[in-house]
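Given next, in structure tokens, is a single chain: the form predicted alone.
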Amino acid sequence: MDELQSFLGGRWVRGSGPVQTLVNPATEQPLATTCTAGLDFAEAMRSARAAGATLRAMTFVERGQAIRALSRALHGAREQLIALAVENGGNTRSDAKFDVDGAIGTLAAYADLAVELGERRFLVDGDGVQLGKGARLYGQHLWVPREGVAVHVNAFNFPAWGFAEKAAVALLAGMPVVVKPATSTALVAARMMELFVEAAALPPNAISLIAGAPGDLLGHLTGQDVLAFTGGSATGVALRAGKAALAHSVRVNVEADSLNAAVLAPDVEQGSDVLNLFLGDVVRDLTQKAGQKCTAIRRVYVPREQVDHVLGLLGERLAAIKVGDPARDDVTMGPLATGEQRADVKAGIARLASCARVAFGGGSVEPLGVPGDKGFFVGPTLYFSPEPRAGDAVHEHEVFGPVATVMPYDGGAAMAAALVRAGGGGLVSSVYGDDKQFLKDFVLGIAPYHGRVTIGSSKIAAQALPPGMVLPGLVHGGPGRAGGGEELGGRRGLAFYSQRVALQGDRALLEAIAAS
């Protein structure tokens, strides 16, 4: 059984102690174990802020070389990488490839970004402002590197591209980075920071790695440090209230829950590429990494008059999935990750039968090639919520995996924009339909509650991308229970890591620091 190692202060460390073990969720059978006790997590915060100062000496272009670097290294190893995927994340081979290549083209994109960002080591933000009669006397706004640690908390569901999204981001900033992957699945995690260190791309202690229990990490943030966290809301909420983030104003960044929705609009037609789009998003979220994704559709929207057409459509698809051991080619959905999220999720449907029937499933299923009772399985579930109301468990609970909930609207754009600004602000939204008039205002009306809005058309219905895609070049996170966090968005992705000061003297002199 492998042993997994931290990476701190340049070199590979283990702790002493009680270790936590990995496991197949398929199997359950033993794949490696982890221990931090004992590390010197205040040592790693010092390593790591050495690191930043020859990082911010470098350039944009030069940061993104190091990150184009670490791209081909994944890729050079990207087979290794989804059999890790398979075997500890209960991912099938596509949803494994989905989060690797995720990886490697999020580093790629922003490889990218550097050379259109050229030589220079911090942005100059917006025009400059004349600040008296004359011309003179000017004012400048910069974004330049904050001179602390990027301490990432990621979470279990995608150990490759989380790692990934915030790394290449905070690099290119100019920040150097400490990752925490959730335990659970930290295989593949541990091996990208493998290929990393063999990469030999950035400078040194430029990224460290934490291979289980953070210890007392957290309690060594200082003011120019900041805090990137992906999970549990709760948590979130424990992250923001911890004693070194007051007290040292941390900046800090939460991905948290998020109640997602599909609407239908009353123009699409049966038998329509908008409608087959629909119907196909919906059921990817469902089903893709078992519904473990923050991005995954869990309320579904659609013209009272076209429920039962719909669900029909979707159950005839969610029948043909196959549960079961991810590492057989005919199964198409593996298990949850671990035993607590099996429990979780059991436990939400539950809940959600206070105002819904279930349409299909009900989170009993035999999976395919797994022997007696092991492994972490819930099948395929759809839920019907016939009046819908804001406050019912269907707008309060996410429940992280195979589970969504069709519902109708009456009214048009305006009750379909209500019922989806119940859920309490989301990640991203989805909207299918050709009237224009119908789209716009149910796109102003759920905006602001929103980090992303996609939307399907029959002009784009062959080329669109799924919602549950985070794209590098636009801006991934959103307002209320989804955290109040902003990731990624290309060049806006770097303010998060950088510190805005605005300058204020001669022209000449502001104009030259700027060009510098």
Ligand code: NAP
Contents of the next structure:
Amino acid sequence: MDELQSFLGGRWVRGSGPVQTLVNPATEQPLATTCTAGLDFAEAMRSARAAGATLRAMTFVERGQAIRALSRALHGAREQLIALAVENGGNTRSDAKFDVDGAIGTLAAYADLAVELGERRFLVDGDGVQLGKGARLYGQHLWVPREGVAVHVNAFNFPAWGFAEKAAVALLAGMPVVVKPATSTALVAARMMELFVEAAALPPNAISLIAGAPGDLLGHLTGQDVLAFTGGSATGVALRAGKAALAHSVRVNVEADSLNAAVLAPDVEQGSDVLNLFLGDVVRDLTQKAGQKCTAIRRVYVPREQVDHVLGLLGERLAAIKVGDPARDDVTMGPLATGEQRADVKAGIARLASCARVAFGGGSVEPLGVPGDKGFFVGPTLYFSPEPRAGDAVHEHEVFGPVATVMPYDGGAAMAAALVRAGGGGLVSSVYGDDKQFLKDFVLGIAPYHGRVTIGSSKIAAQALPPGMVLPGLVHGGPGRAGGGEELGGRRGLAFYSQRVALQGDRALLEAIAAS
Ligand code: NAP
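Having looked at the form predicted alone, could you now put up the form predicted together with the named molecule?
Every component of the complex follows; first up is the chain already shown.
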């Protein structure tokens, strides 16, 4: 069995003490152990901080070259990373590709952005402003790299993409990274770290990895450090309220739960491309990664007169899903990542029964290719809630598994938007239709509550990207329940890792500084 190691201070190290065991969630077979007890996180943070000087001395182009080398290193080991995600993450091959290719692509996208940013070391923020009556007294904002460490605490569901998307942005901004992947699925992230070390593209200590419990790591945050967290809301609240984070005003980004919605507009006709797009997105989000995607559609709103038709079509598609050991080619949905996850999802399914009835599935399933009662499986489950209201379970609790609820709406865009807003803030919601007035009213009605809104109309039905796909060029994050964070969005993502500073003084001097 493998023994995972952490990479700290430029060395592979392991703790000594009780171990945590990583398993194959389809078979429950142990795969690896890990232990971080006794590791010196204070020293690890100091070494990482010291690496910042070398990174900041590099231009965006140079940082981008290093980031591209990381992307290539992952690409070179793509099949191996996919196999690890299947084994340790319960991913089908298709799920694993979504994660691994997302990691490779996001690193490549930030390497491309680096070329655009050019041979500079910091960014100028907008135009300067004249401050006095004459032209000489002037103001100019800059974005300069923060001189600390970017600590990244990631969720279990995207071990590859989660690592890469955060690291790409921090490194391009000029900050070294300490990444702590979720322990249960850390095999992929640990292999990525090995590949990054072998690639030797970055200055020493520019990336460190903690393979397991974070110990006192967050107690060593100081005022130039940042903390970016992805995971459950309760953990997000605890991390935000950490003593060191509060004492040093550490900048914290939280990506948490989200009750993402899909809304079918009243003008969508039976058999149309737009209806097909909508159905495909709902079923994909329910089953891809067994519904363990922060962006997955949890709530489905349909005009009341179309509910029966839509429930029938979704049921037909879900009946074709084959649940089982994701190592098998014929399986289209794997298990949940851990036994704890399965218990949470089952509790969530039971909670939804307070406001909805089962329209398909219900959770029980006989997985293909799994002996005995092994594996953390839950079957795809569709609920129907006939009279949805703000405050009921479907609007309050994220069930992080293969579960969604269909609900009717009456009264047009305003009513649909009110129901979507009842989710308390989300990462992404989607709407499907061609009625321009409906789409405009609906989109503007939910926009303040979302980080992203996707619109599926007949003109783009053939080339639409799934709402659950996070794109490096668009922001990812959302207000309220979703954590209030914001990542990616091309160069927008660099802001989190940079300090905006306003300079005021003689215009010629400021222009010379900005051009340096
Ligand atoms: P989690 O239990 O909150 O864990 C997330 C990460 O936090 C893990 O790396 C975990 O480490 C670490 N952690 C837990 N307690 C900690 C502490 N006291 N100090 C430092 N680190 C700590 O969440 P999860 O179960 O992995 O992920 C599922 C949740 O993540 C879902 O609710 C989902 O909505 C959310 N999510 C959100 C997004 C997004 O982009 N908004 C993306 C993916 C997932 P260990 O694994 O070692 O415990």
